[in-house]
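Below you'll find only one chain, the form predicted alone, shown as structure tokens.
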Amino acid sequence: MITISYRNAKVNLAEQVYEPAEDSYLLADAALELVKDDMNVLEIGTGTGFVSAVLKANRNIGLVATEINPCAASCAKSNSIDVIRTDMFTGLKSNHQFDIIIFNPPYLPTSEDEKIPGWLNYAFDGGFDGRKDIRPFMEHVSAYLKPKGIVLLLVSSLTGIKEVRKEMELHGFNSQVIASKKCSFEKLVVIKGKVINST
């Protein structure tokens, strides 16, 4: 088993599970800036549990994660992440609310002939426009967010950053880009969202 180390966290990797890359590191760093001790944090689609593991290694927080891929859920559990195997919010109690909800969605625009076999496709396949999972996430996230809570969303320029921010606004969120990184064929950004009427 391969193990990587980052910011006090040690994370086991596994087959059929998305290996932490530039997007994972960017999101972990941005989240670490905002997450404070005693917060309740939810990570949607945790994968290996990398981002959650970094947060747990550096903050005293309550943290739960969800993951649809059974291989990834098992991997995250091996990294001491409290993970529920479910699709986004489906397996969560409706009265459970969080200070911060983190999501690194599958954001690559993907046609039918670009899909890859197996569970790993869930980590990449963002549908024809890259926003297939962002829309339902934004539709439901408010129900699980404390009144002054925030959302952290990792997306790519290939996903359409302006379009994602419009989607957030449509669901009552102010948004701002708080971190970015230029990669070879795309720009990665972390978008912070906050309910418009919150102070």
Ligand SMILES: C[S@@+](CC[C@H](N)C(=O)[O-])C[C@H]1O[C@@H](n2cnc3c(N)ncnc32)[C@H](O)[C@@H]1O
The other form holds:
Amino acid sequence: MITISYRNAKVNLAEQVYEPAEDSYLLADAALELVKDDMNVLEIGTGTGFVSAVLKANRNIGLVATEINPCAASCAKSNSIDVIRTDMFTGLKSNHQFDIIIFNPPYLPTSEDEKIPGWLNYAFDGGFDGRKDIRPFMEHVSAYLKPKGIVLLLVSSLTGIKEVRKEMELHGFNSQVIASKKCSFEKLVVIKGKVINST
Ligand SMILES: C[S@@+](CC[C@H](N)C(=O)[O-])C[C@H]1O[C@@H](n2cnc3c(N)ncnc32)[C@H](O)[C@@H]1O
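Write the structure block of the form predicted in complex with the named molecule for the protein whose form predicted alone appears above.
Below: every chain and molecule of the assembly, starting with the one above.
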């Protein structure tokens, strides 16, 4: 079994599960800046559990994750993440509210012939514009956020950063790019969203 180490966390990888890459590291670092002890954190689409594991290894927090890919859900479990195998928020109790909700979604624009076979497709396939999962995420996320809670979303220049921020605004969120990294063919950014008027 292959295991990677980062910021006090050790994470097992597995077949058919997204291997942590530049996006995962950028999001983990940005989240670590904002997550404080005693917060309750939700990660959607945890994959191996990498981002959650980094947070848990460095902060004393409550953390729950969800994941649609059953191979990823069992990998995250093996990395001691409390993960629910479900589609986005579906398996969560509706009265469960969090200080921070984190999502590194499948964000690449993907045509029918670019889809890959098997569960790993869920890690990459952002639909025709890369925002297929961002739309339902932004539509439902407020119900799971504490009044002053924040959202951290990782996206790429290929997803359309301006369009993602517009989608956030449409659902009542202020947005701010808090981290970015230029990679070979794209720029990755972490966008922080806060409900407008939550001060
Ligand atoms: C880009 S990968 C990120 C994985 C991990 N969070 C990381 O940063 O390394 C996106 C993850 O979201 C999961 N996912 C995609 N759609 C989902 C959905 N509707 N509900 C829950 N998880 C989903 C995928 O299976 C995949 O593990």
